[in-house]
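For reference, the chain that follows is the form predicted on its own, supplied as structure tokens.
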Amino acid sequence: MSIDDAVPIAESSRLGGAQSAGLVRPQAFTFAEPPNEMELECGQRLGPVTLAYETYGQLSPQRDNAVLIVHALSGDAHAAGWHSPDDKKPGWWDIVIGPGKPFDTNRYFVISSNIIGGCKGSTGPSSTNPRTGRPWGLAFPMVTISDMVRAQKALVEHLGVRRLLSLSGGSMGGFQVLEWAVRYPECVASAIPIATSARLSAQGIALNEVGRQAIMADPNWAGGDYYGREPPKAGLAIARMIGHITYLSDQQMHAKFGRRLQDRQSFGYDFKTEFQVESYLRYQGDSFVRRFDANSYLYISKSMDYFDLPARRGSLVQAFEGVRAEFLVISISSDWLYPTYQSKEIVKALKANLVPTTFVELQSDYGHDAFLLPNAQLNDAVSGFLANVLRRVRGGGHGGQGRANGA
């Protein structure tokens, strides 16, 4: 399952439904306009800066309900609602998000944003360089989850909000809610992540250079200056198929596909799609290549591989150690691209400090992108943490403090 699947959405949500944030519309932030150029990890500078966001409900008078949902590698700003009528699917995570789901609209002021880096508005490698006129390419500097995390708060505060109820995101998503969370102690009441972890595995680091090596062969990549002509299509979407497998359980796949064929009764002895399963993954990667652009795929996965949250900062004990927020660790059983295990690295951790730690492992066979998923567990475990959060601000307390439980 991804965002590229079609998840079936209940009539009460779809467009003008009880359930729908409704019609929403894309929005931009840009800031660090040069000389004020944003300074990234790398030692490199880079402005101006814009961030595509959407936002969902409104901003309470005390500016004390705003959650920010931040994406995984594939995701982009249009988390919930509908861009037009015509839409054929709303934005990835509405099945959360809006009147009555978990992140309320009804109660909770909720921002979704694009990462930089990224190809759906944010500044990125397919943005135009300003010293040139042309496509960055490779000469856009590296970004890491750090500067992903900065310039989120830029617009964070360009909303009118200093404190954060909450934020949430799985995969990727979950790095930057980490690094919300240590790096702006006293900007964050409460964190979610989901199905992640504290640094990105060495198999993790595998999985995405094999994809950037199929980018990077394919002959119209053109070391990344292809904007203008054909995109190198075939190694995005090879990159995306091999991604693609990670994000499904081995009961999921034998449950969806097993070994049935495809629009045929015995193998045909060649090299044709001749299996179910072949044919879902070339229609993921062939979907995939219509939506994303193959340099901020390269630029996205490396800046996974360099978040280490214990390495930057002694362990991950260390690293806890000024936390203020109260946490829901969400883990998903079946996942083995981030298994449980390494959620549970997080809660040790979060103990250690006395940090406030509920902790939820999903039951599900759907691995790690159950969480994009229908789950009355995930609707059950935030629906009544961030109800609780909530109530604790509003009475004056503010997190980090007393014993965690979970776990």
The other form holds:
Protein chains: 2
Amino acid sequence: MSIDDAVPIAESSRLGGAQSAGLVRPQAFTFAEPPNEMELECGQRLGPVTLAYETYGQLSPQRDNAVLIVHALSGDAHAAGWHSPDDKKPGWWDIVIGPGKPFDTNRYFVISSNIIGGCKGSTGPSSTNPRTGRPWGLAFPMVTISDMVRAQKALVEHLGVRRLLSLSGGSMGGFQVLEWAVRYPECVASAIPIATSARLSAQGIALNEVGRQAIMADPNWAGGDYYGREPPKAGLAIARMIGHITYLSDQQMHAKFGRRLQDRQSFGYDFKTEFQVESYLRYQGDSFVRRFDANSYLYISKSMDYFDLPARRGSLVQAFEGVRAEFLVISISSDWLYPTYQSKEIVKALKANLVPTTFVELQSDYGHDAFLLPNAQLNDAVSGFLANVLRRVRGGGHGGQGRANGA
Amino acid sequence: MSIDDAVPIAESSRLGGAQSAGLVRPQAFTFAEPPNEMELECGQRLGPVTLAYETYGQLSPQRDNAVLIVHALSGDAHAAGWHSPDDKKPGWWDIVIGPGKPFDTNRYFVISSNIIGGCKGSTGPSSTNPRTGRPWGLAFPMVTISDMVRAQKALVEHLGVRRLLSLSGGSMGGFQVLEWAVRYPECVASAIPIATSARLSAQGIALNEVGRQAIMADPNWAGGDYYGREPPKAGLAIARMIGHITYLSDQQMHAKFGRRLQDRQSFGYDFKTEFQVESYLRYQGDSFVRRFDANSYLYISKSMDYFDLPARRGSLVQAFEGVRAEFLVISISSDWLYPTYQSKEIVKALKANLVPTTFVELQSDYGHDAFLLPNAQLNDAVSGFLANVLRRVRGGGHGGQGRANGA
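With the form predicted on its own in hand, show me what the form predicted together with another copy of the chain looks like.
Once more the chain from above appears, this time first in line as the rest of the complex follows.
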């Protein structure tokens, strides 16, 4: 096991003032060195495995205040703070992670983990295949949400944490949250899945598939063997544009863009960009291809398609049978990609197992991505829930103590 | 004006039994021969213009029973009956057009018109540019919903009809219905827009734009100059797949496909087709490219983007000021592409103008495409509405007679 990390730096910084996690350092943890490769759900073996991560705040002497943050399809480990004073933006969930914020780094030791299969410092299809010395490409084995979570478990143990106080993530991050709670019940005191589902819907699979088809139809994709050459930018941009439409609500698109024209007064009657919403989408597509690997998009979207907790044990109620965490389940009223009814299915199955569960539907017009935007309802729900869990854990009980027929 | 049509044939046939419009013949009407070209909304001129159409039933001696059917993005003039006894399918709206059906060909003279810009027998980008003797490609002028409707007006006049008893269409067909009622108020006794809107939403523009991007990113598109060569099949298939996802509801996709696998028992952990919904989408994409021209997809989708009745006159209420038709406005409860609230905006603006308006929300889980499926609520609403309109028209009054302050 090689270690490429040290005590995390979370320097106090004037960046973002007292509310900022400050300057933070990207870290990486490598394990599963051959011959001790990780055995993946698909049956193949993978090693060594590197996982990019960051931490914010300090682990308590009792090691009971760790909160794991897991991200969505296109996310990375940089969830809070700044990498340099010159950064234009802080981490992707900086609005809720930091001193005095809901994931309060004065109280909690926040770990933000990347995923295997990704392209943000963790082992994925753009990493070097040790057998060939060249990028894996499509020779990279298929990874699943379970595989991602098993790698995160190794990271969390490496950081000296046996039991997470909580973990949270939205969208595909919610898949990881649910997988953690089911796979490692003794290691999860509480869980906060947001804007997610216990399995990807047919519509979700369909949307992912069209994005993949767009990537694979790009001649530059070249069967996934494009590293060192021009990548399949056009295809990946289209996949991203499709995604972006699903992340916003109809109402929000109307409020944000309406039918306003971009840099022109009247219709051009041509196929150039005319409407602001077109310009926005093209910008989102173009900027995404500069920061994301097309093969990782294929692998990660496929891992989402495979996610199906109910199928694992016959039903979602049965899948949750061993769960010992208490839950805060959060949905978004205008989310049509992971509609509220899918969160309610989770809540119902948890309650059928007498798992202490709080459900909050955020009232927001911002669609699926609303959890990434400032929201007082989200802040209040998370901070209150975490404070209660910490109190109960320190009171000597377990997250599962509230269960009438706890194991 | 050249005429490539004769008395329509609607032979009684055993195809589909007594309920079928029987064997029907594709027809075409050509007008705007140079130098009398049609002046388009974009400012360019187009001619000659050919419009494909079909008719079912007989025009009454009083010429007061004509009903125009207009189609959606990928439709054609073949709305009912059969072209040959060997056809596998009847016309696209055969469920509601025929003897004894809601658009009862024993009572009404049904005209089904194609659109300019299309690729189904009407003048469009795949037609021959008379100036070059080669297909137009992207040199074809941009056409709008208004242009389509103005061409249809020439067809209707050519068929000897001065005033339509009614006209109906869903989705983009609904755009044409609204345009007709606003542009030719004296020629429309009643109108039945279905699953539509008075303007395309930002979300609708966004979805169209991604489809266009997919087509234009296909190297075979070649700037639109692909005729006689390999067409941009991959790009067009992706555009169609995106469209298909929007035509179904989440619920319907779940009911129809769920997470079932296609021709396999367990996950393959590869990028081949695994789920039934993927197989369905690929099939829809592949079959579409055999019957549709990619450039027509670009032009027609763009005509949808431009459609904006409220902007025409400052508000939708003002846009409807001159309307003399009575309305049956129909939406679908599970339609997220043209949600019910958009139909209600139409109803509200019509009622503000004291236009007699009936509103029906079809209760259906089938999403936007539900109007193409058998639906008793749709049948009852249409047949009752049409019978009343015919009775009023023959009673000597006008469709607009119910208006308290009729013009």
